[in-house]
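The chain that follows stands alone, in the form predicted on its own, written as structure tokens.
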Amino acid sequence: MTYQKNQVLLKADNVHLSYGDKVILREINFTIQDIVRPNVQQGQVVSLIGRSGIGKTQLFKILAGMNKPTSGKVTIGKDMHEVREGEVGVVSQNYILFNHRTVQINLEIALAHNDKNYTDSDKINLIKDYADKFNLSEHLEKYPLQLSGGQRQRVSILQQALTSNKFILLDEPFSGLDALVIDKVVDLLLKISTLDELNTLIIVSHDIENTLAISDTAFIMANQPNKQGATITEKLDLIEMGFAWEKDIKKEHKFQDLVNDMKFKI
């Protein structure tokens, strides 16, 4: 399989979160690369794996620049400036939407704070598409609470990929969805993965087998014996493993070995 690792698009250096004398956070380090493949528009999609309470929210608020680290920083872009909070679209678990204003709006009020200079009717027709993508046509005039857990978190997905923002975060998305559900939202994240070469998805679950289903990279965060604070104690080129970009990777009994044995290590 053809491909390069490029330009470094985010770097976590050295981060570091305690409260009091509670280490939460400790000696966090990863990159993420563009990923380059001949004839293929190619987007990056990265998770940070670790059990429930290890420390996954804290980090998540730190790359979305919405929480200082307590030393340490996460930089982004071409210039790798210090990250600040709304420079990259979040995907909560509660779906932050405008709940009296219809999907259609909430739609309209993301695009708008996009940097592209769209006309009124490109502004039209880009959400008309996006809807038809993402199988949501026909609920663009009603309100979230009218719409499915699984449609609303499509909304917000959809309502993040209209902004400029390269970077998208999202936390736990594979959370109280059945089987189903769960394989739309996987075919959502790769279409939005692949809409923008840039583009970088940001996974972080304590759901192993979906995450590292979609994933062409995954950073394993868990504690380490007698230390304070979770950290990265393991990285995952899943693109060097064969398990990158394959449509049916659940289905392979080398996969499914690599999920039993990182259940051991997180």
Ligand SMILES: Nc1ncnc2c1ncn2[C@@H]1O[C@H](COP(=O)(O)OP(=O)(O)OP(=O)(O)O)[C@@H](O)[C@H]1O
The other form holds:
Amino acid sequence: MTYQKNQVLLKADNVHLSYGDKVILREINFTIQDIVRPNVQQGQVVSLIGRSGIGKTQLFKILAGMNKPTSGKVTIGKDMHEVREGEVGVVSQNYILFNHRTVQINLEIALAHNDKNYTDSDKINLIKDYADKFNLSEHLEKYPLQLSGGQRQRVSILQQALTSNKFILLDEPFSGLDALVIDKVVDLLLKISTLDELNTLIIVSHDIENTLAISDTAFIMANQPNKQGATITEKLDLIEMGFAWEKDIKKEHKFQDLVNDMKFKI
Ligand SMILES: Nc1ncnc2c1ncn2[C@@H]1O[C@H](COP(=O)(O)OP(=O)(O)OP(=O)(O)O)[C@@H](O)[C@H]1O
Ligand SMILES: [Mg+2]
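Based on the form predicted on its own presented above, generate the structure block for the form predicted in complex with the named molecule.
Zooming out: every chain and molecule, the one shown earlier first.
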């Protein structure tokens, strides 16, 4: 597998978070680099995996610029400036759809925030095209509350993909979905990750199997003995392991062995 890791796209630099004297996050350090592959428009899929209550959503909010860390910083972009809220697309568990607007209008609103200058007919066609790819065509005139949880989640992911944000953060994108819908969400995320060289998905989840299956890099978040606060205890380079960019990787024994190993580490 030939590939290179080039410029740094995002850096978490010694991020700490405390509430009063309770330490939630400690010494969080990682970088995300642009992956370049010949003849492929290859984006990045990076995950942070840890058990419930470890601090994933807290870190998610810091990465999205929605919360400030107690110390340390998260920087992005060519000039590595500190991340600002709104620069990173966010798919939270309580989806940010406008419930009094149809799916179509929700997607048009997302496109209005896109800095590419689409004409109105471009926009209509783009939404049609995406809705078709993601099995949402028959739902465009519905309101979010008339959709199932899985459909709502796909609209929410699509909404973020239509804004021109290169970074899309997803908090527990697989929770509450059945296996079939998970596979659709996985396909959708993989498609988004190859739409643009710089597209970068960051997934925060406790679902080890599905998250590892679509990631090129995964960081394990856990506590260490006698230390307060969660930190990154392990980095998995799934490209080097031969598990990245492989459809049907979940069926491979070696991959399942890794999933089982990680159950004891989170
Ligand atoms: N405002 C706050 N004040 C004090 N503690 C907080 C505050 N917000 C969150 N916490 C604590 O931070 C810890 C991490 O919470 P977080 O929501 O990040 O967990 P998580 O890993 O996302 O869990 P889950 O997988 O269940 O979503 C929890 O122990 C929580 O009680
Ligand atoms: Mg959470």
